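Here we start with a single chain on its own, the form predicted on its own, put down as structure tokens.
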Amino acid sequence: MQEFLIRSLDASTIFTIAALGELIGQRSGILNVGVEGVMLFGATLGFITATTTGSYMLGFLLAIAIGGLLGLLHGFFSITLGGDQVVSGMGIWILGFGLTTYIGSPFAGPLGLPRIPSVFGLSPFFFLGIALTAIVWFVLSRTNLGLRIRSVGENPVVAEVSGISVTKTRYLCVVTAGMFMGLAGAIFSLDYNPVWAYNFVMGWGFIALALVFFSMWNPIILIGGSLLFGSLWQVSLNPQLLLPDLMSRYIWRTVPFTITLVMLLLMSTRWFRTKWGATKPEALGQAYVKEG
């Protein structure tokens, strides 16, 4: 049972950090459905770098850098060109799915490095996830930068008139978001499950995307949702530990994604928005073109 709890907390860390990145981007009005693709790039390039150099630090740094570059690419299509944000995000996911398979195949197998030391039995990234959640909450809720981010996500026209650069603010957010996603992917491949395999992120990016909506764009609620889905994922891997002989493990593997779908459908209803006050940024997914 102790191992189950630890692995659940470790899994929740990855969901938390990836979803925090997406939350930052969405609060500025930029939707990135390519979270999975960014995580795949971060996981694969981080794994390759750590394998070839023997350095975890370089692996994490490269993963963060590639995540930031992909965020910049998404920003170029979505902000500068004013393109469809969903199409751009899907393009990043498809690119990540195909390209990481090609470049990662020669490195398939275990990482071959000593495991990252735990802290009180937990991954050190669990504590990083808590710290990042607190920082993101504080920045968005209690700082002028957070006010600018929320302003461009709600009404970019008014924000621009007030002297806020919508373009600069959104670029800052999408690059930061990409860095978080790249880091989450590296944590998956270098700490949580240090074995490279084809498409090994297994849909975690889409769960992270759903968590942002589940959290109603609140970082504190988000970390609670991450703990829930981290536990559900571990149950799906080893259901006999808690619920012996109830269902096949293959059916359990679908449970996190089924719950994700049901939750998104529920949150799309007028009843849920009215009762619980989901605070979706008004300009989310909308391109902004500065007039004059």
Contents of the next structure:
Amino acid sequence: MQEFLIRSLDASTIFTIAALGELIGQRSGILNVGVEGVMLFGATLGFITATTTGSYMLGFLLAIAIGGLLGLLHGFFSITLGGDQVVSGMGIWILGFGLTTYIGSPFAGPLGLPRIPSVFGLSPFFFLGIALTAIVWFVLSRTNLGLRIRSVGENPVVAEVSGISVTKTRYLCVVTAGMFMGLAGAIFSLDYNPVWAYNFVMGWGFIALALVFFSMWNPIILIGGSLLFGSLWQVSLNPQLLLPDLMSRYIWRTVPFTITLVMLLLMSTRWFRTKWGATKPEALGQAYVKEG
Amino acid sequence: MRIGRPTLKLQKRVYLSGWRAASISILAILVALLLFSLIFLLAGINPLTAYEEIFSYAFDNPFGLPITLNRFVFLLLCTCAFILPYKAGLWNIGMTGQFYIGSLAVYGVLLGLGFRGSEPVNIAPGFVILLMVAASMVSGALYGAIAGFFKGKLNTNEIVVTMMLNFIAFWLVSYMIKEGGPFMNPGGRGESFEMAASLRPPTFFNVPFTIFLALGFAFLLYFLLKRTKLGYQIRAFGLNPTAAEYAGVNHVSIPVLVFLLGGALAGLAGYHYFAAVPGVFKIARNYAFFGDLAFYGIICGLISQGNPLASIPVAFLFGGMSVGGRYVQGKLGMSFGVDFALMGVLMITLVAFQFFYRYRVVFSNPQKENPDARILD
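For comparison with the form predicted on its own, please write out the form predicted in complex with the partner chain.
Zooming out: every chain and molecule, the one shown earlier first.
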């Protein structure tokens, strides 16, 4: 049972960090539906680096770097070229899925390094996740930079007029977002599940994307959602712990996805939206073209 | 928007002719192949040899060509399943899930009619085949319609919904065919029971009749989009849902309808691959491989710019390239996933090329008063 709780917290950490990245991007008005692709890239390249060099540090750094690069690419397509953000995000996801399948398959199998030591019985990334959430919350809601980010996401035209560079702010956010997602992928492949397999992120990126919608773009609520889904994922893997013999283990695997779906529907009802005032950033998904 | 100083200028396209769109698409494919050469170079393989192997196996080989044609039927169905919602401004990335559910329905029909193990003699095979086709389409349609319904009713993000449905369907298939599931193979090899031999459809050059269905649906879809009131409504909804609603287009029925029809086509792909293509006739253990190939439908749909007729040659080309990619992987000793890597590179190149569908690059002479005058000359 204790093992189960620890694994749940580990899984929640990964959901939190990936979704935090997406949240930062969305608050600035940039939707990236390719979270899964960035995570796959971070996970696979981090894994390969760590297994060939023997250094965890290099693996994480490379994963963060590739995440930042993919964020930059998404920024280039959706900010500079002003393209459809969904098309670009889809492109990043399929690129990640396709290319990492090819790049990673020679390395299929376990990592072959000693496990990352735990701190107070928990993964060190758990504390990192908490710290990052606190930082993101603080920056977004208590600092000048956060105000800039939010105003760019709500109304870029007004933001630009009041002297904020929409392009710069958005680039800053998408690159940071990509780094978070890359890091989340690396935590998945180096700490949580250090065995490379075909398409092994298994939809976590898409659940993280949905979590951002659940969180009503608030990092603190996001943690709650991540904890829920982290433990749900663990239940679906080990149903015998809580409810033995209730359903086939394959049916259990559908549960996290079904709950995501149900939550998403619930959040979208008018009842919920009027009750909680869940409003997305006004300019989310819209390209901004500077006048003149 | 300006790049450089006075010499190079970007101009927003007001109108994009079909031929211009086609030439941009062809250029995009060529650039993607050029980029993909890097992968061969990194593997120490001459890209020209590799491409020659890919194309000659896929399109000019008695073993390869039927595989290409069967893959083509699958891709064309998935592409059409993507195109119709895409025209309404919606993203159906749930072809994978609809495909799985379609295959499950086919085997459900077989199980229901008692075709597991023994062969009932009193049912005409033609009728059963018809039933299987219908079941795959209806179930795929209903599964797809979930996303459309909630998009219309609650404005939920259809990408997340269809993706969740994909994973749910994926595990449902596992449940049905593995570890004592209803469709489990008696041998317990993690695959479904085999379809009775009498139900194998007639084939032409090892390609089942589904090729005519797929081509027919592509033509029908083209006609629907171009020539009917409904098609006009779908396109209007895709361009501007709010404006379309003021003009009397229903914001619930259009999403439901496009996902319903799209899902039906993706569901039919399930019948095609697991009950009609020679040599399979069961839900294979590696069904996820076929499911993931459905994402090629997104690429074909984008590259044909949502035109069902244009998607016919595109699906044929990419069907062949994915088959050839898998072949060179074995022949030239490359690691697993060449076909998926190609999919990724094609997709990202295409995303970059979206720009050229919207803008044109104009060289202008700074000395002249009107930079566009030279083009008019």
